[in-house]
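One chain is shown next in structure tokens, namely the form predicted on its own.
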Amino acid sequence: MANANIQLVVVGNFVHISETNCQEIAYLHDHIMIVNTSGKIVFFDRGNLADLRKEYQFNEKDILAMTSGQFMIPGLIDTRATATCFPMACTHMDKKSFDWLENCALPAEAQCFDLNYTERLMQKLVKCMVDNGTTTACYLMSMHFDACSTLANITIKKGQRAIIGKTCMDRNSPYFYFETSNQAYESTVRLVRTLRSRVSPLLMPVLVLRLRQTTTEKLVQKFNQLSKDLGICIQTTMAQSAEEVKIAFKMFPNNKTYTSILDKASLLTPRTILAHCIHVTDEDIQLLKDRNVGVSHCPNSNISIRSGIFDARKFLKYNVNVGLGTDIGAGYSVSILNAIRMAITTSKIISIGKVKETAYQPISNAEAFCMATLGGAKVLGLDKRIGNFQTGKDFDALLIDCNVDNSVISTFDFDGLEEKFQRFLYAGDDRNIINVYVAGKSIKSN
């Protein structure tokens, strides 16, 4: 008799970052993965399929046997998806950081008061992200409660794992897009309660403060308490541009470092996700490590609107948890594959300028892949549930095929698993992602 608790058995090759060594990619040949109906991995190793079938009592129809050209990788994790700015992607790329924020991002966010518009926008965005392999996204929405709720409904229906927060700012805001401290806090509490009432293991809230410069002490203190009481992460931006840093020191004098400004506001905790962190000192990075803060590295956005160049090697040297973000709109691609490539390229560019520092090494394929998977999970506080293939974790995965019709990847007869993975990492796209799984369920065709 078949075991009703088993929903999927995958046989073939797998690629991931192991829990014990984030510096190397694990290429696992001829492995078997068994997933139960709760979406959890209950077995992952080499084994005899017939023997496992007797032990776990699964049916033939439960078996997915990958071809020689296929392999699986963990689902990709976007630690900063600025959902409301999706329509701005690929446009206005000639603007710089603050100019882009004031003339593109804020007007785009303000438009989300129109729920018909928001519904169409979020449907398109979530489908695009899933098609490109993003199984988990930390979505930053507008200040509108109903817009956030709309996105939550769409991600639940699609089956994507989503962390959703309304962006709050209660000072230095444009006249057309403003809320008071009480409005920002009360609507955030309402959103947190609403998201948690959905009783979906795939849906979580996040508290979002745009910048320290755009939030009052009153709102920051309330968010800190809410984060502490409910165990919810706070995401905010730090040192994205040189102009932002100047404004920060002008508003908060008597601080030697940018991190000291946030630290005095109790905004540096293990529940904090800091985006960008480009214009920082070694002292800043050390404090982020000491406070166990996670960092969202958004290389496409950093380059596209000329914010600056993030030195990933330096953060990894200090053992700071770093994930990747698309920062959609300011970044022109919704694909974390693009973020992987740009993170590697950016690091190589930095290394070219450090020819005299022979010890300096650009980040490796493994380190960038880790940022997109297990590293991103650590930043979001989800590494006990997702990020790699390990017994007890949720089965969030992508089925990759380098030989699919219309693929831009050129493969060769002598390619092994490592070569196929590298070709996908650098040249693959949504056409090579033939299926997407979240908690064991296929969602790409939803």
The other form holds:
There are 2 protein chains.
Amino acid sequence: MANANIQLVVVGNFVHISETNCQEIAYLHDHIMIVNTSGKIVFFDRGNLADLRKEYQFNEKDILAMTSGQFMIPGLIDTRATATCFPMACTHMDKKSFDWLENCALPAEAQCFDLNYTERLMQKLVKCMVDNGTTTACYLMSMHFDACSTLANITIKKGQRAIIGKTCMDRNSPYFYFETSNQAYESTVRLVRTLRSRVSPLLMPVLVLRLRQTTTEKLVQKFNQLSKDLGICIQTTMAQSAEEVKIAFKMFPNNKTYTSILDKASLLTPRTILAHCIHVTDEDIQLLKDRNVGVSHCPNSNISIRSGIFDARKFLKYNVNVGLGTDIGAGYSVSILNAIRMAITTSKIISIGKVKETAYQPISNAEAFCMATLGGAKVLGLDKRIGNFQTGKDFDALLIDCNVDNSVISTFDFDGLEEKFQRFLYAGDDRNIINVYVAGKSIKSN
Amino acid sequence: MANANIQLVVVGNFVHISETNCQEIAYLHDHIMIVNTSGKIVFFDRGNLADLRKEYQFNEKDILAMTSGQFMIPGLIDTRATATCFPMACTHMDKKSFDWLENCALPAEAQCFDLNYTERLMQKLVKCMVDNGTTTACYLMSMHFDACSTLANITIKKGQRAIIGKTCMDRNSPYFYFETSNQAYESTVRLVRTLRSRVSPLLMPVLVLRLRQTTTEKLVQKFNQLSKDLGICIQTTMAQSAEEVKIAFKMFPNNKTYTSILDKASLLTPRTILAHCIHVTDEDIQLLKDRNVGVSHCPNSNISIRSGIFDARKFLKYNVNVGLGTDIGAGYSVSILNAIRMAITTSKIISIGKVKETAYQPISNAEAFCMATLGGAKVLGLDKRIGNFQTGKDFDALLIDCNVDNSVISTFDFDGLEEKFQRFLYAGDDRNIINVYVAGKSIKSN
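Now the other one: the form predicted together with a further copy of the same chain, given that the block above is the form predicted on its own.
Below, the chain from earlier opens the complete complex, with every other chain and molecule after it.
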């Protein structure tokens, strides 16, 4: 008798980063993946399909046998999807950090008071992200409760795993876009309650403070309490641009390091998702490690708005958890594949400049791929649930086909699994992502 | 009576770099483009279609009216397509310059003695390039006459504009891949004759010396004579990596600059296409300008194999002609759109590093787009024929559609022509290139 508890059995090749070795990509041939109806991986190993069928009692029709050109990778994770800025992508590439913030990002956020606009925008964005293989995104929305709620409806319907937060700032706001400390706090609490009331295991809230400099002490304290009480992450930005660093030290004198400013505000905890962290010292990085803070590295954004150059190698040396973010809008691409390539590009350019430090190695394919999957999961505090193919975790995965019709990848007779994966990593696109699974469910065509 | 001399009339929006202003992108609304049966632009301006029809007597069926989501740009130009290395793309991204050359590039070239292999490879590559909008490519092939000839057959059949050369080295060759000076010269002469005998206006020969260091004085002199007598360009490489520079100064002592080594060999002329030119001084750049040498900038290759960082701004400041190249293989992408993005990325990263030179500006969209079109044409000595939409030039163009089904670009209601173009530039791909014209003929589906 078939076991109603199994929804999917995948047979073929898998590529991921294992729990124990982030330095190498695990190329797993001829594996069998069994996923139960809760979307969890109950078996992942080599094995005899007939024997496993006896043991797990799955249906023949639930078996997906991948072709030799196909393989699966874990779903990609965007640790910083600045959803409201999506329309500004590509079209303001001459702007620098502060100019971008004031003249693009903030007006784009303010626009989201318009729910019709927001709904159309988010439909487009979420579809685009899923098409590009982003199974989990940490969304930074505008201050508007309704806009956040609208996005939640869309991600639930699409089946994407989403962590959604309303971006708060209760000082130094522009005249066209501000709220009081109480408004910021109250509507955040309301949003957290609303998102949790949806009882979707794929939907989670996040608290968002734009910057320490745009937040009052009072709001920081309230957010810290909320984060602690409810176990919710706080996402904020640190050291994105040199100008921002200057302002920080001016506003918070008597601090030797930027991190000490945040540390004094109790903003460095394992629940902190800290974006950018470009203009930092070794001391800063050490403290981020000590506090077990997760860092969201957004290479396309960093370069596009010229905020600075993030030295990923340094963070990895200190064993800081680093994930990738599109920071879409400031970054021109919605794709985490692009973020992988830009992270490697940035790191290679740093390494070229280190003429004397010959031992300096740019980040490898494995390290960049880890940031896009398991690393991102760690940053979001979700590595017990997602990030790689581990028994007990949710099955968030992409079915990759290098030989799909109209593929932009050129493959060759001599390509093994490793070459196919590398071609996908550097040259593949959404066409090669022929299916997207979140918690075992196919969501690409939702 | 219809005039048999007109083959195509295009009505709508066009985007290009004008002959007189490389600093700005010309966004031309509601223009009419008339192309004769020789593939030449005979009219390009605003105008009254009915009046023009009387004047040029074209057929109704030859009118292409672009939709509002569509526009045309000049065909993209790849000034350095190292065709033989195509299979190595994406799969050796950990290799550095010399390691790449010895263990990837040279073995891949040597492989092209196998004509079956070469034919399949070149079919794949040329299709891929045309799909990605490369209407003109300067192909660097292996030393094998037959391989070059095979590629020529394929580009002619496809209708792509191609400049093809066999790569020569008559010293310091690896044991598995070498020829004598006479063999190199004789088969080059034979190739030039063969390509010219094809009487295709789209096919041209180029002389290729791998490096000054791998060429004897004798061969250089013979090539210079050939270049002068027949008006054929010579493509060679200079200052790609720091190691190469060291070897150059060791082999050619009594030279203060790298360019002086090439200059003494009479290798710096308006017919020289000089690839890479990364590790150069201001004096070098000035000499390149004085000699009117064209430079092939291959940003993806530079970064991927970590050969160095090309400072495009400096070359533009000295008014050197710069085109873009994929250097495919060492570079992971066959697309000149990717080269545009990588050139801008590189330049932005340089600008971020110039903390004190606040006046330093990274290259703009216009400058990068120019390198990909008119700049590339100048580098290849073809700017009288291609590079932009100028009456009298050949009509090499791409029909871009931002709203095509399955497009990866997200467009918005408020997008004008400028925004559409920018979204294509940063986020578009081959799907948005819905037609490719070379000398007036549509070649995408050939």
